[in-house]
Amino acid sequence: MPLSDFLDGLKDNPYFGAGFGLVGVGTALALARKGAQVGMVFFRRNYMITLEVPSRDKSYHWLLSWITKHARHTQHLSVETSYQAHESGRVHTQFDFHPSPGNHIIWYGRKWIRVERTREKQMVDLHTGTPWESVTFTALGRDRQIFFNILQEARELALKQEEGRTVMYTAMGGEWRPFGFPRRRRPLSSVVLERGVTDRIVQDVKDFIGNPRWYTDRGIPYRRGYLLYGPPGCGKSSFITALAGELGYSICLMSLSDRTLSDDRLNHLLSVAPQQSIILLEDVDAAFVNPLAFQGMGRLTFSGLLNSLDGVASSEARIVFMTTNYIERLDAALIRPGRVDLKQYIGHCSHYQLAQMFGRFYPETPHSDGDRFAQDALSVHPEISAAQVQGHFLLHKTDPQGAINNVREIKE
C-alpha cells in the first residue's frame, strides 16, 4: 500500500483521534517525500556513475556515432544532411541519423545505460551558430571502466570509418572541425615531381616523425616547417595531400587571409591541432602584402605569425607546410631556419615528369610513347604545368595517340 493511502486511512480512523488532522498528515507526507529524495541522492552518489561529454570535446562526435550504432531501436531521431562531391563532379546527398535530444536506453556490457542528450536553447556557438550540446551517460555501479570501454570503442569506430581516407579539418572559431567527408587517400605515386624531390621530402618528414627523442636530448623544439614554392598548378597542394595519405595523417587547412584571424586565435589553433596532422598554410604571400598591413585589434599581425611558428609559446610535435607562388614576396624573417627548415621548388614539368605522367595515364603504352609526348609537348610549350597536362589527358582518356598528336591543343 502506498504511504499516502496509509496516512489517509489513519486520518479517517476514529480510534486514531481527530487531533491528527490535516496538518499532521501533510507533515508526514512532506517528511516521506524528503526522505525519498535524500535516499535517491544517496543512491545516486554511491551506487550510480555518470559521465558528461560536452559538444566541444573531441570525442563528442565519436560518441554520437557510437550511440547511433547501439540505439538502433530508438524512435526519436535527428538528421544531419551533408553533400559529398565526387571526383567526377557528381554531388551525393547523405543523411546521417542520430538519436535526438532526450533520454535513450542502451544495453551495453551487461548493463542498462541511460543516455541523455541535452541541447542548450539559450546558448549557441557564436562562430557556427549551433546550440551547445552535451551527452550524459548514467550506469549502475561504481566501476569507471565501462566508460573507458565506451570511449575506446567509439574512437575505434571513428578510426575504422576513416580508414584508408584523409580527413580535412578547417578552423571554426577556436577549434578544428572536419570539413566534408574523409577523402580517399591519394597515392603518393599519383603526383609526379622532378626526380628525387618526392623521396627527399618524404624521407625528411619520416625522419622527423620517427626521432622525437633526438630533439628532446638536444633541447631543440620538436617541430618542422616546410615551404613549397613555384608556379601555380604544378602540384604543391596535391603533393601535400598525397603525403598526408602516405603518412596516414589528416590535414588542417588554414587561410591566413581570414579577416577574423587574430594572433591569439592563430596561436591557439596551432596548439590544439589534431594529433597526427599536417597544418597547411596555402598562399602565404597573399596574407601580408605589407608586414604592417594588418596591424590592429582583432587581426593577425606579421609578428604574431612569426611568434606562432617558433615563439616561446608556440606548440611542439607539429608539422607545418606553407605554399606560395611568389617566394620573392615573402619576408626573409618568415622563411628563415627554425620557421622553415626545408624549402623545395616545385616548377613546370620536365621531360622526366611528362614521360612519367604519360605512363601513368596510359600504362599499356611503350615507354617510347611517353618520351615522344614529353619531347613534343616541351617543343610547343617550354613552360607547362602538371594541371595543364592532366587536363589534356582527360580530353583523351582512351586515346594515347590523340594525346601525342594534339599537344598543341594543351590549354595555356
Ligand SMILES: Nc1ncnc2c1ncn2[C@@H]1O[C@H](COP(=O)(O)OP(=O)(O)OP(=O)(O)O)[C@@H](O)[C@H]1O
The other form holds:
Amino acid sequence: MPLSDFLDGLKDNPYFGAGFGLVGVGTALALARKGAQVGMVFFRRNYMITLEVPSRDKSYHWLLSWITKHARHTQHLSVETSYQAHESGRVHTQFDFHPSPGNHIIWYGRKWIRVERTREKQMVDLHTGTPWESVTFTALGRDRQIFFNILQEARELALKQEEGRTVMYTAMGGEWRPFGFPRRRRPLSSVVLERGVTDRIVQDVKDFIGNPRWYTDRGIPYRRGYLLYGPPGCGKSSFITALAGELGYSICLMSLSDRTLSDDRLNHLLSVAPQQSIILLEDVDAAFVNPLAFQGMGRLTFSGLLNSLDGVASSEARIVFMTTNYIERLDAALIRPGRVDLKQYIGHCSHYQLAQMFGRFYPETPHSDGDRFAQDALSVHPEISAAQVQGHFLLHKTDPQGAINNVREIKE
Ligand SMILES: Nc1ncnc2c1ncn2[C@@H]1O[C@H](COP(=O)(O)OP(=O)(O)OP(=O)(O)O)[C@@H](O)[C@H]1O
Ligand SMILES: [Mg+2]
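Moving on from the form predicted alone, kindly provide the form predicted together with the ligand as a structure.
Then the entire complex follows, led off by the chain already shown.
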C-alpha cells in the first residue's frame, strides 16, 4: 500500500524523527496507517467487487480468449507456442496470443474493469512444477451481474469456436491445454475400416456412454479402455479423431514417450482431464521399449502407468484409447480386461476397403471400377495401407482410370 510505505519512509527519516520525537510520531503514524488500511479495506468491501479465476478452472482459458478479444489495445501480449511432432516427422507449431501477466484495463458494459493476470513465482503446483496462475477481475460497484455476463460471454465465444469441431488438448505441465484451433470434425464415414469394424467400436462406445447406471449399480468404475493395433497408416488415429467428432467429445492427446512424464504427473493428468473427452495414449509400446532410457529420465514406470489407468474413474464416462503398431510388445497386464476392454486390429486394406475408398474418392464412377481397382491393387501389393492408397488417389485427383491403370506405382 503506497500510503503506508510513505509513512514508513517518514518514520525512518532521521530529520523527521529527531525533530518531533520518535515515539509520539511513531504512534501517530501507526494510527494513520491503520486508519488508511481500514479505509481501504472498507472501500474494497463496499465499492469494489472482484472475481478470481484460477488456471485450474475450466473457464480460465475461455476468459483468456475473452480478454484478448476485449483488451485490443493492450500492448502486453504473451505467446503460447504449441508444438506437436507427428509420426510422419512433420512438425506443427502454433502461436496463440494471450494477455501477458500484469494488469489490463478493459472497458466493458459501461464500466472500467481491471484485469490482472498473475503468475506466482513462489507458489508452484506440487504435482507439476508449473507456476500457479490466475486472473482477477476487479470492477467498481457492487453489481456482480457484470461478472456473470463476462463468464457467459466468454463461454459462448469459446463454444462458438468449438461448434462442429473437435478440440484437441495436450498436456502442459499438470494441465490440459487446448492445442491449436479446434479442428473441423472429420466424418466417420471418411475413415474406411474393414467391414463391421467401425460399427463394432462406435456401438460399444455409445452403449458405454449411455449406461452409467449399469456401472454404478455393480460398483464397477465407470471407464472403458480400447486398444487399436496394427501397421502404420491404416487409420487408427484418424478413426479416433472421427469418433470424437461423432460423439461431440474432445481429445486429450498424450504421448507416453514424453521424457518429462512421471508417474505422478500422469496420474494427475488423467484425473483432471476435461469432461467429455477421449484420452488418447498413442504408441503405448514406445514407452517401455528402452527401459533404461526411461527409468533414468522419465520416471514413468510401468506399474505407475497401470496404477494411473486403474485410477481413472469418475462419475462420468471415462474413455481411454491406446494405439500401438506392436501389440506383441505390450505386457499382458496392460491389456487385460478392465484396462483394455476392447481390442481391435486395424490392418492393411482389404478388397472391401479399397473399393469403398475408391468409391468415396471418385463418386461418379460405377461400382465395378472400385472392384477392379481393389483387385488390381491387391494383386500387386497384398499389404497396402490406406495412407498409401490415399496418396495414390491424390496423384490422380481427377483421373479414376489413371488410378486404376497405375496401381503398380502405389508408393511403398
Ligand atoms: N482407413 C482409412 N480410411 C481413410 N483414410 C485413411 C485410413 N487410414 C489412414 N488414412 C489416411 O492416412 C493417413 C494416416 O492415417 P493415421 O494417422 O490414422 O494412421 P495410423 O493407423 O494412426 O498410423 P500410425 O500407426 O503410424 O500412427 C491419414 O491422412 C488418413 O486420412
Ligand atoms: Mg496414429
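Positions refer to the first chain, counted from 1. Please read these numbers as outputs of a predicted model, since none were measured by experiment. Take the two forms, superpose them, and find the largest set of C-alpha atoms that agree within 1.5 Å; that set is the rigid core.
Q: Would D143 count as moving between these two forms, using a Cα shift of 2 angstroms or more after superposing the core as the test?
A: Shift of 2 Å or more: yes.
Q: Core superposed first: is there a CA shift of 2 Å or greater at W66 between these two forms?
A: The answer is yes; the displacement is at least 2 Å.
Q: Would you tell me if D263 moves between these two forms by 2 Å or more at its C-alpha, with the rigid core held superposed?
A: For D263, whose C-alpha is compared between these two forms after core superposition, the shift is less than 2 Å.
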